Amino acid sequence: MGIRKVDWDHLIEMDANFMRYHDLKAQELQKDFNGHVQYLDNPTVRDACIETYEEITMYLTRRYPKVFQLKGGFVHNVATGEQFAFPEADPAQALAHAALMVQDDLVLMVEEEDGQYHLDAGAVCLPGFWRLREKYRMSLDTLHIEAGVPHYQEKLMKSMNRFFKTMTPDKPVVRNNFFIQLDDGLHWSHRMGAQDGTDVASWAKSDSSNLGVEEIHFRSERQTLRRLPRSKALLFTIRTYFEPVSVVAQEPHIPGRLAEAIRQWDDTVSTYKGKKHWEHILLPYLDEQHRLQVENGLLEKEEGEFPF
C-alpha cells in the first residue's frame, strides 16, 4: 500500500500556493456545490461531516496560529479574510468549510452494515480526472476495481481491508502517489472529457492530440489516512501537488528518475496511467534533460529520498 507513519506537525501541509488551491476551490463551490460537496444523510456520517470540520479547525488554529484564529463563535482566516461560523451544525457546510481552510479534498470512508467502509461523504474540488458522484456510495472494494487500480484484488485487496478495520485514532499514515497529466487543469483534465459530461473520464476516451510537452504536468496525490475518534470515520486528506513537466524537470535528478520510474511500469501499470498516450512525448525530453545535467555536473551531488 505505500503507506509510511505521519508526523501529526506534517498531517496537513500549506505553502505560498494556498491561495490559488482555495480561489480554485471557492469557483468550484460556487458553480457546483451540490456536485462537490456529498454526505449521507444518517446520524453516523452527519456527525462524522461535522467532526471533520471541527478536527481540521482545531488543528489549523494550533498548528499556524497566525492565520486560522478561533474566537467570537467564528473561524477567521487571516489570509483570505473569510470567517466560518464555529461549530456548524450543518454537515454540508461543515464539509465546505474545512475544505476551504486546506489545499486538500477530504473524503469519509464509513463502515456500514455489510461490514464494508464505504465513500459516504465528501467534499472533492480538485479530482483532476474523477466526480464525487461517481464514486459516492462506493465500497472500498469497488472504487479499486472499478477504478482498475492494478493488481489490487490480488495482491492489495485483502490487506487494505484489514487495515481500515484496524486503524486508530492516534496512528495517522501518509502515502504519495504520481500521474502524468495532458494538460493544466488542477481541477479538471479537460483532455479527459467535460467537466460537466456524463462519461467516466478514461484514458480510452482521452484526447492527446497535437500534444506538446509544455502542456503536460505532473500530478502527485499526497494522502493521509486517519480515523476519527468521535465517529470512528476513516478521513481522507488527498493534497494535489501539481506542476508543469518542464518546471520538475530542472531539479537535479529528477528528469533520469522519473524516465527511469515510468519505465519499470509493467503492461497493467502502464495502461492505469495512459504511458501510450504520452510517452512518444515525455520519455525522449526527459531523457534529453537527463543528459544535459550530466554534462552540466548537475548530478555530482548525491540524490537525495523520495517517498515515491
Ligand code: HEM
Second form
Amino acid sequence: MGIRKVDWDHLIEMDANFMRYHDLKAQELQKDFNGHVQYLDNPTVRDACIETYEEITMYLTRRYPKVFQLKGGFVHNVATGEQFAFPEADPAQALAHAALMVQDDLVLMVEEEDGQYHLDAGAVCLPGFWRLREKYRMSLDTLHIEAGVPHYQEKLMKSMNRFFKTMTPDKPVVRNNFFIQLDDGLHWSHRMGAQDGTDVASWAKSDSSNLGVEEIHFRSERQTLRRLPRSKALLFTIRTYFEPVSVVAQEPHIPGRLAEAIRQWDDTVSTYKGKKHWEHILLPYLDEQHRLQVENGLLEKEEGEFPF
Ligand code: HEM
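Next up, the form predicted in complex with protoporphyrin IX containing FE (HEM), please; the one we just looked at was the form predicted on its own.
Time for the whole complex; same chain goes first.
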C-alpha cells in the first residue's frame, strides 16, 4: 500500500505557498460551492464534518499559534485576515472553513451499512483531474476500480479494506504519489478536458498537441489518513505539491531519479499515468539535465530522501 506512520507534528504541513493555495480554493468555492463541498445528510456524517473542523482548528491553533488563534467565538487566520465562527453548526460551512485553513483537500470516508467505507463528504478544491460529484458516495473499491487504478483488485483491495476497518485515531498514516501533468492547472488540468464539462477527465481524451517541456508539471500528492475519535469516520487529506518539471529538475539527483522511476513503470502503470503523451518530451529533457548535473559535479553530495 506504500503507507507509513506519520508523526503528529507533521500531520498537516504548511509552507510558503499557503496564500496561493488559499486564494485558489477561495476562488473555486466562490465559483461553485456545491461542486466542491458535499456531505451526506445523516447524523454520523454531519458530526464527522463538524468534528473535522474542530480537529483541524485544535491542531492548527496548537501547531501554528502565531497564525491560527481561537478567541471570542471565532478562529482567526492572521495570514489571511479571515475569521470563521467556531463552533460551526452547518456541516458544509464547517468543512469549507477547515479546507480554507489548510493547503489540503479533505475527504471523509464513512462506514455504511454494507460494511464498506464510502466517500460521504468532502471539501475538494484542487483535485486536478477528478470531480467530487463523480466520486461522491462511492465505496473505496468502486472509487479505485472506476479510476482504473493499476493492480487494485489483485494487490490492494483486500489489504486496504482490512486496514480501513482496523485504523485507530492514534495511528495516522501517510503516503505519496506522483503524476505528470500537461499544464499549470493546480485545481484542474485543462488539457484533460473542460472543468465545467460532463466528461470524466481521462488520458484517452487529453490534448497533448504542441506540448512544450515548460508546460509539463510534476504533481505529487501527500495523502494522510486518520480515524476521527468521535464520529469514527476516516479523514483523508490530500496535499498536492505542484511545480514545473523545469524547476524540480534543478534539484540535485531529481532528474536522474525521476527518469529512472518512470522507466520502471509496467505497461498498466504507464497507460494509467498517460506516459505516451509526454515521454518523448520529458525523458530526453530529464536525461539531459541529469547529464549536466553529473558534468557539473552536483551528484557528488549525498542524496537526500526521495519518497517515491
Ligand atoms: C490506504 C489508503 C489508500 C491507498 C493505498 C490508495 C491507493 C491508490 C493508488 C495506488 C492509486 C493510483 C494512483 C496513486 O499512486 O496514487 C490511487 C488513486 C486514487 N485514489 Fe486511492 N488509495 C487510498 C485511499 C484513498 C481514499 C481514502 C480515497 C478517497 C477519495 C482515494 C481515492 C483515489 C482516487 C480518486 C484515485 C484516482 C486518481 C485518478 O487517477 O484519477 N484513495 N489510490
